[in-house]
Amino acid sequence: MSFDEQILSDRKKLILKAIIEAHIKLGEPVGSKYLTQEMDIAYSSATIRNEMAELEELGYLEKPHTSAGRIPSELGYRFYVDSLVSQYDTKTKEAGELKKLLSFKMSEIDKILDNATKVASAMTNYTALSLRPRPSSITIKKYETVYIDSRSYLIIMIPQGVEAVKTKRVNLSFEITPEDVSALSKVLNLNLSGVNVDGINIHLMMSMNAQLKELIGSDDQIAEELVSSTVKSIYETMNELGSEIKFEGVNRLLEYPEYKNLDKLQKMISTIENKEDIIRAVSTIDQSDDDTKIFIGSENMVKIMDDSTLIYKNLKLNGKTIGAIGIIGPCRMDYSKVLSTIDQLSEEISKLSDLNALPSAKNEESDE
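Could you put down the structure of only this chain, in the form predicted alone?
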């Protein structure tokens, strides 16, 4: 049991859950009268108001302006998805539609992901995204490093076959010198130039540790941490370069009052169209992680999404990650339905044939 669950009584949990679900439905502040009349909460209005005031003091609810009602805070939504959300009861029609939309002949992984994205957006009425796995052919042909200060440096990466130069700032918990950073550049070009992500392994990193230690004359820990921090940044960059992201149902944002501010809506759509910030954010998620990730409000790495929720899950086929699917919507999204839809999509995709059994476009041409 979490600390939050110990603090909240069963009555507070019941009222918090009812307020969140009413707010998801209405999009307006929820008062005690609505809870007693429409949500069948068997407590007096006075009791409910007292509990709501305490939930507000604890940070789970907020009181907008002078309204008598309350709305959930980010903390309230987080507690809801972690502890209170109910399993969505998929209707027979919805389940049949999901299976039908995924049942056509799939000759390429892209088709699986494209179709899953369309299904996710249609069934949830939110914006959906899919991320393709990175090609293992992505490589960096040249590395440069720039000393910034005693605890940070810049990595400049020139990709093979990609026009844009990529840079990453690395911040450290220990001090370094300009000579350390210069030596790091030599080690990177000697070992990682032209190497794809599959070629970066523990043996290569141990060799780089030894080379860097010899060049800078430092202890093992500094060399190891410099190499580790740098390789992590390089890995993330390759992931970003190789990833392709597609969106479905962007126009659905217009249906929610949270996006009625035209300036914010334009910035949100611009972020989606440019893709890079969202790719960077989701590319940091471990591809081997099977758990559904939920980023609420300020938990999102993309600032413009600070009043939105991103729900994201890696998709696997016969144990192999083939990409990922996500849903973007307001913080008051229908979590139960979204989580259920993503889980069902994941389950249906996992039932498909082995990746090796899926005919490629090349094989289909050769069969004709």
Second form
Protein chains: 2
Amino acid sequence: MSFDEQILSDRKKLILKAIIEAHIKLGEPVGSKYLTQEMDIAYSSATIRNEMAELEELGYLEKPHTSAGRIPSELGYRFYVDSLVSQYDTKTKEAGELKKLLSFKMSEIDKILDNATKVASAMTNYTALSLRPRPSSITIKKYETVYIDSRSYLIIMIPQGVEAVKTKRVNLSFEITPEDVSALSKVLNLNLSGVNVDGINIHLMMSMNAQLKELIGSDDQIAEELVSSTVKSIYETMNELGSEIKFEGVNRLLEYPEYKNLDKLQKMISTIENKEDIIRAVSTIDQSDDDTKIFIGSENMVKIMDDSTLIYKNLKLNGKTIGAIGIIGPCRMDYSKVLSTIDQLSEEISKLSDLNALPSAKNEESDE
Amino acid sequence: MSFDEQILSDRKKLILKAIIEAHIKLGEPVGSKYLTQEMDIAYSSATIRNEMAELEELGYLEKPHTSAGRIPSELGYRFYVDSLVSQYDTKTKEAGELKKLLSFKMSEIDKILDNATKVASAMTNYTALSLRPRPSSITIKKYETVYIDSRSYLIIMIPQGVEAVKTKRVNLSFEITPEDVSALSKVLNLNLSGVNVDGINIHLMMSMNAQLKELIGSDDQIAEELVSSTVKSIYETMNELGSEIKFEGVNRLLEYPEYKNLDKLQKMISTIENKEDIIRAVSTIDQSDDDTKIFIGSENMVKIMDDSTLIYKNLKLNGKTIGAIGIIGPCRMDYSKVLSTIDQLSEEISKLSDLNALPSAKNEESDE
DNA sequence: TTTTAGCACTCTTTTTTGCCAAGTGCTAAA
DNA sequence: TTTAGCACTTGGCAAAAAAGAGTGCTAAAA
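Could you present the same protein in the form predicted together with the DNA, rather than the form predicted alone shown above?
Up next: the whole complex, starting with the chain shown before.
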């Protein structure tokens, strides 16, 4: 390496470094003109071309073809890594965060879901997902309402600790006034800010009814229905916000020709990575529903997921729904196999209850 | 559904089912000719075409374009799932296996490695991997040797419990005879079958030397060197076989234009999924080496991984190497960032030792 | 009445062709 | 030693042409 350093003039090093860094940034061959214009190298393109020709001869650069710019060769990268790369700083402010992330512990249920997802993906050879609802971890800090028209309004919810602001349009079967809506906002903030999903009960709702009636002076009917349809939306939102979704085997998508089209693949993957859409799609399913659900193509699903099928089932442990597991793949998936896998998995999981799952006894860790 | 069933003649159902199943298998539009020839439908293609036209009118089939075959519509899939799909059997012989997989527990070290891999991938936006050596879990059931020429022979190792058979060619700096090699085989089976990596010690090797000398009657030198080079290969193989490798963030590859070429992407992903090649590439690295290793392009690496760089570092916990962590990405990766991430991670992990990692009070499985 | 063979037609896919832009290497001048 | 200028090469792209696949329809056969 020090041998290399002696051989290369400072100008060659400068140019080589510039080329490598430009190429790292752009991912494309770098031409002489680009270096003078964008990388502020104070030589003419001709001079740079000469230097580049020599660097190529020395093995540090390559040409994909005659009329392309240069790209670094492996030797070029090696030289860059060994002597040109700017010293990086080991200490960042995230170091503390890092420690937390590293020693992150999962709950027993999360582990079961994780394992189930992995197994499901491995057995079916499609992408698997698991949903873990945790709505009680979510509270709404502040509510706003916006009157849209006499039969609909918008709730804006600002959750505690989460960045996202959630809005939901509520359509009614009866007529309301802007005053009703602003009264509703007062009642919501008074009663539901800082309350989690478990805190919403009949008692609270009745009290909200009374307050709202007092504020708008209207009849029982309207106040009651306004409160109940609003609370329903809030409930749904908390469910959405409090859900965690995990995917396993995303790369298996690649095997199917429907995703050979890079556009579709990208779309699918970004849908998956966004998570939000999928959470919305699956978290509306009744949690106490025991059937296996099949969403084919656009049926009820997120628009982007046309051409894909989602098969989905709630998982029970000790009689309680702990989450759900699903398989995503092309519409033309092997339904028979997927259905049987999901059924088997959910059955085996429900059997886990008595054994080592929740009670967890004393010696937690026993290496398989 | 039962409505649908009444409307469709048996022949239509037969054809619809055949089309859907053919499409599920092939992923391409299905033409009338294919059905007669490959799916054994006993009508002429013209008849089938007529039926297909009607099925299309009813909404069960679609044409991507005039001159393509038919594909099932969403309604078609729905009908298939609801009434045509063959009953799947919930009980398979794997049910027992399943239970094991589901309640699979990870050791503390595995968790740390897992978390580290996730964090590394998230921070760098490349694919991360972790290697967990566990050679002591491996034993060789049976050894065979094959004489190649006077300076090399082949060891064939049949491991316990693993399907793979491993072969390794051993090159020597001295001359041997076929008889030497067959004697070696006897000694190996006598002393090393069922022994794991921890069981190989000086004492055992000396005893093997003595036995071999007795069998071939040659001088000290040859017996000793033959045993030592053989044991070295066996040692390496056990290391390879006993290593587990995990990947995280494979889909991040998609973001980089070098993998926009689906061929390259496929190659890369299948390399990753094969695992073997990568294990071989990284498990030869000296385990006690503390430096960050950088493999650029074809340097020392698996052939298929041209155009990609692997950055790799051993992780220590309580002064002991517990595994390794790495990043895979295009050659033009952001070296500075990756290097700093890996260094930070390894540093944080080594700091974990005093805290919650190993001591973990009573309930720890003693990990290796 | 139902089924089948045959053929014209449509639309996609693949191949071919020609052109343009990008970037180089070289020569001659500064 | 550096720079300007120009001929040359080559990949990428778009339009045009050719090839292939499968349909729908008509008319004959069962």
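Numbering follows the first chain given and starts at 1. Only the largest set of C-alpha atoms that superpose within 1.5 Å between the two forms is called the rigid core. Since the model is a prediction, treat every value here as computed from it, not as a measurement.
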Next on the checklist: Using the rigid core as the reference frame, would you say P330 shifts its C-alpha by 2 Å or more between these two forms?
Outcome noted: no
Item to check | Core-aligned C-alpha movement of Y143 between these two forms reaching 2 Å | outcome: no
